[in-house]
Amino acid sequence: MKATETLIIGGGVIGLSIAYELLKRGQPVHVLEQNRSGEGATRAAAGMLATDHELIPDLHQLAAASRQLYPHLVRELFNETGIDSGYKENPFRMKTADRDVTFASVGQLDPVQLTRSLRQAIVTRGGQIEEQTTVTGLLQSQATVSGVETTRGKRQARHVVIASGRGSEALLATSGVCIRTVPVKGECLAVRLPGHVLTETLFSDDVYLVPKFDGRIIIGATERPGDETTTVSVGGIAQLLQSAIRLFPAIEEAEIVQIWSGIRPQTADGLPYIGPVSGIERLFVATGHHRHGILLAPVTAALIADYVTGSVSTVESGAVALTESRRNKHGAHH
């Protein structure tokens, strides 16, 4: 198969926006896929352009940047595709143990519709993405990588993007380069609730309630660190029903439409690891972002963009760099 300039290894939010990203700056990408676009963690999100409050410090900044790059990036793919996202803003109350505050305007959006205007845009840009097709290894001439290989054979490429979520750091392995990611399942559900429109989203300590533009409420969503497997605990949803009737009593009387879960991948230090891979030439790492991957989707494209070009950012990025320190403190280093 002939070469080509950019492989994206993962089809969520966080590898389709890269590609979008590259194409835009004339780039030819090939995602690659193990299963569906937009399948994994993607899917199970709820949309959320989650306030500082919500984040650590050290994300504060990236979070900015990002929530700025949103509403022209949604037109921009509704544009070229016909696609709505979802992408609103409405007031956000935030009712926790310490703080009850609300925010006048806070952005939100439907990943699985964000991801289907990606994935059409990516193929109307001339993109491929190629699924069913698990990656095996990475390909590499000296410390430089060529491609990957993969169980439909070699997949040749100047670049190569890892974004892959809990499966990155085990590809990262294949080449001796060690990070630490923990899998954090987190269940959902969506409901409907005739007659009460609900004009916020309502967040506390227990869960979240968000109403998306079709009418669904998003009720979410379990932690449940270490927990790889994808099915639904009916303790989980129970949890999650108790709270949002306590939060929001209306909610007793809505239909359950939906339930699903997802694996988020956290790091150690919770920051997600974007950039460059130290040690071997034209590699580059988007991963980790736990519950924040729709939130810096726009942001990490950016960046990663920027190394694979050769652009000089405006976006401060050191904290999230795959630094040798980050490694060594996180997963062993070979």
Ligand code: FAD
The other form holds:
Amino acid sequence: MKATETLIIGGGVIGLSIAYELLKRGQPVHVLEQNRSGEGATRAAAGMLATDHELIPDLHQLAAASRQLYPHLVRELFNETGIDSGYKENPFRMKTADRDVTFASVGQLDPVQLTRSLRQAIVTRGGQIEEQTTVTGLLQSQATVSGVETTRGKRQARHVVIASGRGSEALLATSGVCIRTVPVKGECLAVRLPGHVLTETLFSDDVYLVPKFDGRIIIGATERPGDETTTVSVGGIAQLLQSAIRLFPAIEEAEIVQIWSGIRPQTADGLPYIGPVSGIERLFVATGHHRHGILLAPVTAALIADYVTGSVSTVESGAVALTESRRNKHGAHH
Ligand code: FAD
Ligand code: GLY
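Cool, the form predicted alone is there; where's the form predicted together with this ligand?
The next block holds the full complex; its first chain is the one shown before.
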């Protein structure tokens, strides 16, 4: 069997972004996805690209580097695919117990549209996306990864990137590699409020309202650590609605159009795993993006592509230093 240059395990926003970035650098890619790509945590996201909010300080530099990449990325994807990612910048009002401040312009997009455009661009550029194929283990020869074992047989590759969200931990464990992620379920709903225009994102301690480009307002999200079920609870939605009405009373008249949940992959220190896996040559990991995977996807893709191709990093040095030092302290290891 012919070996692909890079196999990417997981077709969420992280895996697809890495695939697209590698293709742009002339590297053939093959994405393996157990379900349908974009249907994991990525589909659940509100799509806020909020670099100053809900982020732990250690992530600020990485987030800012990623944020800068978005306007060009979505334009490029639109030019290649004709699919609009719903990227826009709108005012962002943060109304928490200790702050009431409006930021003039904060970015956001539609994660479903973004993954649609990534998928199409990948295929157009000759990348392969193989769905309904679960990776069950890694193939190795003398401490170097050589491919993966799947429910549809073996796939050989020169490099393997584990971008399997919450599934990354179990997959790496099959080769004795230890990372720790905690599932944090988030429940959300979308409403329509004809006759009202909410122009700003409203963000408080217990709820956020995000007006989307297609007229929906996303109300999110609960935080249920340790809960890996996909159900949506009455209690969770009731809590979101009560908080939303307090924050923006007009929402009481809105029509509910969608309800969903997703699992955020959180790490113990709140930082994602991005980089090589020590002890196994040519194996890389990109996971643990918790509440910020949409925001951090472009910089994650650039970093992993730098590692895979052995390039001098294209990412601002501070951001790289952050991931390097962190990887040395807590990174994936044998
Ligand atoms: P996923 O999207 O889960 O993708 C991983 C993929 O790997 C899945 O499709 C899965 O099926 C596949 N997989 C797993 N194991 C295997 C295997 N063994 N073989 C093959 N395939 C496998 N982030 C933001 O930046 N802004 C937001 O506003 C935002 N809002 C959010 C709101 C909610 C309610 C939630 C839940 C999350 C939110 N996030 C947000 C976070 C963001 O959604 C995640 O960080 C991001 O989607 C993670 O992407 P991923 O590709 O790592 O994971
Ligand atoms: N970033 C928003 C959320 O995870 O709910």
